[in-house]
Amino acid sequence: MIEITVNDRLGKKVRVKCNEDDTIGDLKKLIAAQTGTRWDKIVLKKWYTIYKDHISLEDYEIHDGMNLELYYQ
């Protein structure tokens, strides 16, 4: 289990626990459950990299304690 912090820079900061073999889509669903938004309206970024739903966290080298940027579509 790893813990990822997601910040939307509008005052909402969410910490999510998930597995490294989960996909970005699974992570979005966990974030949506905590924030109350629809998972398909969430965009996750790190700098200028937009993460795609079907690729796993370990393929993107997302590790425990990482921060991601949360945007709404």
Given for the second form:
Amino acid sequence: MIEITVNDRLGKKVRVKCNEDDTIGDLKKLIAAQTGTRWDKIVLKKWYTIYKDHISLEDYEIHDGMNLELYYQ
Amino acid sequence: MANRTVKDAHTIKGTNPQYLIEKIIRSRIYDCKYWKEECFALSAELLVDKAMELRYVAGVYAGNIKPSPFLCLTLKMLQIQPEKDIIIEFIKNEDFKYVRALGAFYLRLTGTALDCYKYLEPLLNDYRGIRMQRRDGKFELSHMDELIDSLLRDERVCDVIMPRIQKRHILEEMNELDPRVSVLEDDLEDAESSSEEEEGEAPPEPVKPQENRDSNREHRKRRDRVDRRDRDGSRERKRRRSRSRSRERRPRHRSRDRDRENSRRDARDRSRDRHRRDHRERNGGGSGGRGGNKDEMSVDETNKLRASLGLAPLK
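Having seen the form predicted alone, can you show the form predicted in complex with the partner chain?
Shown next: the complete complex, the earlier chain at its head.
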């Protein structure tokens, strides 16, 4: 189980617990449940890298305690 | 300049018609190549030519939110606001499926509930296949009637929020619409009669719905009676008050010791508040604000959420 922090720099900062083998899509659904937006409106980025929905956190090498940037579409 | 709505357009739902598409997606459409190259200075006639070149129905796709030509043309139509006759022509034409789909989409966004049902329901008989592009960029096969059905039922189609329309049965009750007659009506009757012959058990069906209705009514009455009973807060207050108007019952001012009564009341209120606060912390503190803005969820709550989303629990 890892814990990831997601921040949108406008006041929403959320800590989400998930497994390493979850996909980014699953992570977006968990974030959506905690922030209240729809999961398909969320875009997770790190600098200019957009994280794609069908790839797992393991494959993106997202580890415990990492920060991701939360944007909206 | 090129992105402003035409000057004499009517407002839709009280606002600029282009605002039916959300701000972020609208900005992405204005920035995309298709819009800048193809959708510049389009009029209604040129729009028809562009619509005939459409090859699939889609919203936005890919990680960086690329809008599809279908969506760009929809925004263009919202910008130039063609007349209703033109839209009806789009819908009525038989040759070009995607022109029909575009007209149907535009009508659902801008038309009244009555218009939607009147013009879109005949399209439910169109069973031709259409190409749809998913969010990840891959294509899939769908059908025209599936698209129309989702237009009439779903909240979002092609990443655009659908305006609310009234339910069909409400319009039927107001006698503005006839009840829907499906083209498959005869086929369904044949299928029902043949299955009845096989099983030989027709009677149970009409009896059951009535039984349920009566038991529901009783259950509802019982529940109302229970709910009308007052909850904790006012019980204490009610005990003291008597509704009788006779003079003996009314409190006699001379023998009342107000200070003692006030201090007793304050003590009672204080203890009640403390009791209530403790209970609330114990029950609601851990899970307050779930679903809204929540900074962190415990492992149990996360597992419950994961179960509701269909994911495996945390390892």
